[in-house]
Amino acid sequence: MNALIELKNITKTFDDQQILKGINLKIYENEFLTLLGPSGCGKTTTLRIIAGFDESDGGELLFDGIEISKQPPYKREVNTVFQKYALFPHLNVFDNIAFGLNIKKTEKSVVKQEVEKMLKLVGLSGFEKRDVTSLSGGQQQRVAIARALINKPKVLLLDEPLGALDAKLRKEMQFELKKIQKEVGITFIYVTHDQEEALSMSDTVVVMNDGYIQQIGTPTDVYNEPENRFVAQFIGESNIIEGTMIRDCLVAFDDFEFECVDKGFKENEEIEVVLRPEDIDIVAADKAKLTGTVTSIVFKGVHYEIMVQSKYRQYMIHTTDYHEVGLEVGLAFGPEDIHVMWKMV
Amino acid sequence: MLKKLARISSGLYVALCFAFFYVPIIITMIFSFNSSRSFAKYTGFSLRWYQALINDSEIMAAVGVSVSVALFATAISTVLGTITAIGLSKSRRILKEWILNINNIPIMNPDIVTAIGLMILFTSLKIEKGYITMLLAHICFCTPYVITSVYPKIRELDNNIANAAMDLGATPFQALVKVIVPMIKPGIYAGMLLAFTMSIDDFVISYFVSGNGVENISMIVYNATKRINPTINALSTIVILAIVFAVVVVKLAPKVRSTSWFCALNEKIPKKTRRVFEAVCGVLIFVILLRCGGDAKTLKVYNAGEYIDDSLVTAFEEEYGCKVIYETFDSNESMYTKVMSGEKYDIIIPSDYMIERLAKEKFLQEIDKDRLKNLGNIMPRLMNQPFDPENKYSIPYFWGNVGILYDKTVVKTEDLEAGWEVLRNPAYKDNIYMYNSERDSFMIALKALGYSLNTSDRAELDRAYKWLVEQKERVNPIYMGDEVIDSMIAGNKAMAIVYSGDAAYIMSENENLGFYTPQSGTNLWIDGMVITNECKNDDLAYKWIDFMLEPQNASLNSETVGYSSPVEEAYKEISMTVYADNEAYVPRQDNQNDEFFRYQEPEIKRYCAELWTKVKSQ
């Protein structure tokens, strides 16, 4: 399958700073792609590029095969949705969604039944005299959808489009936008900094940090076998061990060996170990290698966050049953259950 | 019982802060329809100052320029504000801060800054000053205006409002016509109303940039303050009434935009309006490039304001078929400025000291007395002058001296024969105007003792401010300039000190009033006309002398101004017919104390001036 964007080693520096140092991403058609990192990674600065905002300062840009980096962003076959939406206050919800059409100089009974079409698909049929200042932030929200949407982009890019919702608005924003995808089949480029935003909604999560990319990956992928240190801390809690590859399945860190899945790497090669809080169980602790003390234990609603202490560090440990505080207890958990990742250097 | 106080004294407050604000509008109004000339006495309705400035082409030339350089300005400054604001905003913080700050320096500078820099400015790059160069000007001193209204409207945006406009296909230009103008519209139209205000009431630029006859409203009535002339009430009037109807207009836009008719009729419009707007963009160009385009014979002549009849300009005109470029300033001073920034003139007609400053200053050329045929009309008392000996440089335009002028009601004839000492008479205390300047009021009190009024001694001017500030301590006088006029139309105070020919006109306004020139001597003066060393065309300018010194035009002259013409035969027949019996036209020729003002010199003048603010500061 060929790859409807491609960005090929693009780099670009805002005064000095280099915020990307080589971003090399195929995103294909009708795929939900996130762009998922903590503020400042560059994830923000991928969309621009993309949009045609602002310009790389190397590498290539292809759209359906053909370099577009030079192209203005009025040339260009996507369209965004703004993180503040960047409504057009002087036009009506009618006016805003039209405004690409109008542009195009669309005759005016195409771009009626267009706008209602779009309406109706964001749900805001009957809004068109209404004035954008008047909406809530969810009905803005479709409004910018609806406005990009009617154009028929191949592509739709979406810059943090949920953050300035409350949370409630924003889980069903979440799944609506998932609906609308599947209603136009398009591609949705997707920027968050909120990783289960990212995990619900995406076919495909591009983790990014520091201005590079650290795994690529489906939600399952990155949540389950984080690449690195950083991915395994940024998607969900974790506990990351540093150990050694004996050899294939067979690993060892805080004085015992353990079975594992985890093939590939050099025999007694420094790693670094997952153990996610829900994968360990908590045992008699004559049961189990790894033994400990309960430190403290929280309330989470659908589970328990449990610290154990043990002789090298603290566990964390997500479980249903309830374990007194001082009490000495053993850590379970199956080769399946341990990841290895690379080091990081 | 407090509340109602409080809402009566609230109401009372509003009403006098109305009061305050349009009192002096309504005056104008009402004077406007006044049949006199008078400022102080309503005569009776007429209609007479409306006519006058329909048939006053130098005011509705200047109505003209005004506007035309207002409208102009206005939009060029509009589009270059908003631009550089739409540009500021996307700049680097640094370079934003500081343009910011340079644009407020011309906003913060005083008028009179800017107009000289920029007089000096075109000066030196040889910019021929009139119509185009007041247009810079104007949007010189606008653009800052509009680019403080605009920009803060710009940095309310948001920072993707362009981009998502181009987003969705338009071109940056479609983004800036279709989203962010209509988006900055409120900052727009501000920024405009105020370019449009600055521009059409600036004077002090406009004065100091135009040339070649070029004069907007301002410099038409700065320049006629002497001798106020009603018809300026009249286009007062109609320039309030016009702004009414705006305001009325706005008011009453939105609401009738909302009814039918006129939204059908709206539709219909905008091609038209476009159109129109076009063609009157077109004529409005194409009288610049009129404007621009030099007359071969044309003479510059600059004098002081309301200090002509402006017929004889026109009928010179039509004579020797050419064009007349007539300025005009508003003190001998003032003139100076401007000639010595670089402004050429043909003739100008300063007073008696000013010529002789001019003279010593090589400025003028000598006159050749043969290609006059008119100077015997002068009277010849009036000629060989200490300040211009053989008249070589100078012809005599209107001449007078100055007086004493009363309210035959209230001042005893036997104490005027104390001369100049009445003015220090107890019995007159509070009621007294003198003439708030230095020189005449040295001059008073130097006659008064009995001194040369040219006096370089300063032991006698010493004694001269002592008579002064004693005249302070026993009379309290009123220190005032030209607005004397209008205050003694009204009868205000029983005593000013006056030039002849503005008593002469006083004195045909109010009949209570008498003139009187105390022996012990008082200022004679003449106003001359002069030729420039920078005159291009003396054929024309020897014309325009002669011109003037034709008994005809001289008395007609003589009659619309007021002052005493040189010219012998005019002065007899006004003195008999429209003068008659009145004593402040006939000036006194025969006293040995009268004198000429000679040119100071500037250690003297400024020892004088000294002792003249400790004078009034007493």
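Numbering follows the first chain given and starts at 1. As the structure is a prediction and not an experimental result, all values here were calculated from the model. In this text, the rigid core denotes the largest set of C-alpha atoms whose superposition between the two forms falls within 1.5 Å. Compared with the form predicted on its own:
Glu183 is not among the residues whose C-alpha shifts by 2 Å or more between these two forms once the rigid core is aligned; its shift stays under 2 Å. Core-superposed comparison between these two forms: the C-alpha position of Lys152 differs by less than 2 Å. When two forms of a protein are overlaid on their rigid core, residues whose CA moves 2 Å or more are considered shifted, and Glu267 is not one of them between these two forms.
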Given for the second form:
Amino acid sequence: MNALIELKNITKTFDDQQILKGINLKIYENEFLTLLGPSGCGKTTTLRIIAGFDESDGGELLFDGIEISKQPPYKREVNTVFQKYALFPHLNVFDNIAFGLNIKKTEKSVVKQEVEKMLKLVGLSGFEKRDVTSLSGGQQQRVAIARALINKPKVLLLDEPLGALDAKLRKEMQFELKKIQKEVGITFIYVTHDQEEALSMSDTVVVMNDGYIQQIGTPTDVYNEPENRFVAQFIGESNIIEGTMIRDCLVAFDDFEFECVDKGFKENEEIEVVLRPEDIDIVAADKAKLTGTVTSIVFKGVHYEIMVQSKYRQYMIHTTDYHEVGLEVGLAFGPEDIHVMWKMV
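Let's compare: the form predicted in complex with the partner chain is above, so bring in the form predicted on its own.
All you get below is the one chain by itself.
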């Protein structure tokens, strides 16, 4: 399958600081792709280069196989939704959404028909005469999305569009955005630093840090099979342990050998192991190789977060079972719960 957008060795420097250090990425039709990473990692700069608001210092940007690095934003088949919405306060909902079509001098009957379609799509039918300043944050965001989609771009770019919303409304809009993307059938490129947002909405997650892409994969891939320590720590909670890959499917850490499912490492290679807190079971001390003492327990709503101090380290466990502080326990996990990573130099 050919990529709709392809970035080839894209670099960018601001004020002698290199923000992008050779970005290579393929983005496909009808894909919901999220650029995920901490502040300053280069994700918004990548989005702005695709939009045409910034120009890269080097590399190629292809759209449908055509180089567009020098093409101005208005000639690109993309539209952008910003965190601050950028709505026109002097225009009502209808006129905000219709703005792009009116600039093109589209017939009024067509404009009315298209605006009504967009209002229905974003769940704002009947709001056309409302003043945008009277709308809630979530409703204003829907207007911004409708205004961006009415011009029928091939790609919608979304730069942390839910950042200004409260937690409950963010979750509602995550569901709505995914639903809208499926209905319109175009590519969404989404920027966020919120791991849960990226995992719940995306077809593909691109994890970035310090101007580099750290990992590309499905939400399941990047969570269950992180490629390095940064990805493992940034996405979800992790117990990260230094160990040795004895041979394929056998790893050693904390004085014990454990069966695993990972292959392709050198024999006796130094590696790092990820154990997710929800993959560790607390059992009787005589039922597990690893043992330790419960040092703290915090109720998190859907589970307890329990810290267990073993001989070598402290383990975090997420469980629905309560275990008292001071209790001697065993830590149990299966081969499929052990995720082996190459050790970062």
